[in-house]
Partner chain sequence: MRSVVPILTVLLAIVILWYAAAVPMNIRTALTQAERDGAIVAPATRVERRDANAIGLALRNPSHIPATLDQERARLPTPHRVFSELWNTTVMKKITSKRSLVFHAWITLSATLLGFAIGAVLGIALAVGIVHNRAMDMSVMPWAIASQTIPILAIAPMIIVVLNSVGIQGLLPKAMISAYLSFFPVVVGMVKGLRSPDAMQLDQLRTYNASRTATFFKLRLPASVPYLFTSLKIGAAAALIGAIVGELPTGAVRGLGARLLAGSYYGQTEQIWSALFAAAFVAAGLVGIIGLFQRITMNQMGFNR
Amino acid sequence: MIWLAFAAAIWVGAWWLNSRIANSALARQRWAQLFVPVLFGVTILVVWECVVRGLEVPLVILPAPSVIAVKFAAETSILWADFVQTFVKGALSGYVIGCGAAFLFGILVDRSQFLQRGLLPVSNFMAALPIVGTAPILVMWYGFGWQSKAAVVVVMIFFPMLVNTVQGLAEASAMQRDLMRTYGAGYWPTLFKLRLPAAMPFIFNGLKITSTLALIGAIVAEFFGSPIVGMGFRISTSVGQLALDMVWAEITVAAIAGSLFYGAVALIEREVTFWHPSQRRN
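If we look at the form predicted alone, what structure does this chain have alone?
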């Protein structure tokens, strides 16, 4: 009961402090914008630790954060090898290939009414295909190496990126295009000087969405065949061994990698689209 009372006290106190900061004039300051989410995250971990210890939850049900941290520190070499196999080789390579191909194909679709009316409806169908159905097929085609994981990532992210690219290229208004024509600009000068800059918020929206999908796709693909390394492989084997602390350590690596990857894309977006209203600061 002491642990549960301590957890309740921590939760109430942190909630009160966060509410005071978030609803005050301090909320616009940089330190407050960082402090509020950090405090919220730390509070969840502390409450998680207290509840698990207070209720004596078995390891096979839910390990405490301290147990996960110990496992994380003890298996850093294995976790690093899994990270390189899944994220660097599988997710990142598939992300670059898929987003690059979708961007180039989006420009091609933008120039063809046939592709706009014929391909885009099909893309919605393809994007709805379940990964658990397509991943085994691609693993059979490309083998158990990272190539099959990259192929799964490409299939997952190609159409979301394509739709965002095509939608972004249509963002420039007819008046803006007419103005470019009065200057004697052809298709390519108009594309590079008007339409691509106007499309950047949509393109980066696609890049941010697919940054999370890429890692998920690579991990899920490893459940259907992988060498003896990788996040998906480690999670599936650790679950079979009831080593839930290792499973949560892998989840922690995936969460950190995904968050940093998304943050890097968002940071690049801020620098590229500084002129857009969504990026302006008071």
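Alt. form predicted in complex with the partner chain, vs. the form predicted alone above:
Chain only, nothing else included.
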């Protein structure tokens, strides 16, 4: 009972503080914009911990954050091996191959009006499909190793990336292209000096969307068969053993890896497309 009362008190107190900050003049300041969501996150964790202790929820339903943290600290070597197998070998190599292939293919497609009109609707359609379903087929073709996971990632991210690349290459306006022509610039100088830089916001949009898809693809593909290492493998076997603290530790790793990956791409975007209105800082 005490735990539950404590949880309620923390919730009300933190919410009161947050709304005070949010509705005051402080809300414009940078530290407040960071402090409020962080306090909200910490509150959720504390309430979670207190409720699990107060109601004595069994481990097989919901482990407390402290239990998950202990497990995380104790099993870092296994978690690291899983991370390398799934993220570095599976997701990252598939991401590089898939995005690179889609980018080059996009430049090729862009040269032909006919191909653009045919491929864009088909690619848009493919991008909305549950491509994760190709995982069992690709696992059958490329074996249980990381290669099949990379293949799933390539198939999943190819079409979103292709659509974004082609849209981006169409972004340079007719006026700008005419200007390049008055300079006597041919296809390649126009591509490198005008159209690719103009396409960068779209290309980075594609890179950001696919960074999330890559990790999902690599994890789900492991549900269909994997060596005895990997995040998807660990999640499915630990769920089978009802070791939910391990599952949550693995999910923490996935969350950290996913947001760092996205953050890294967003950071590169800010350096490359500093001129774009969405990136300007006042």
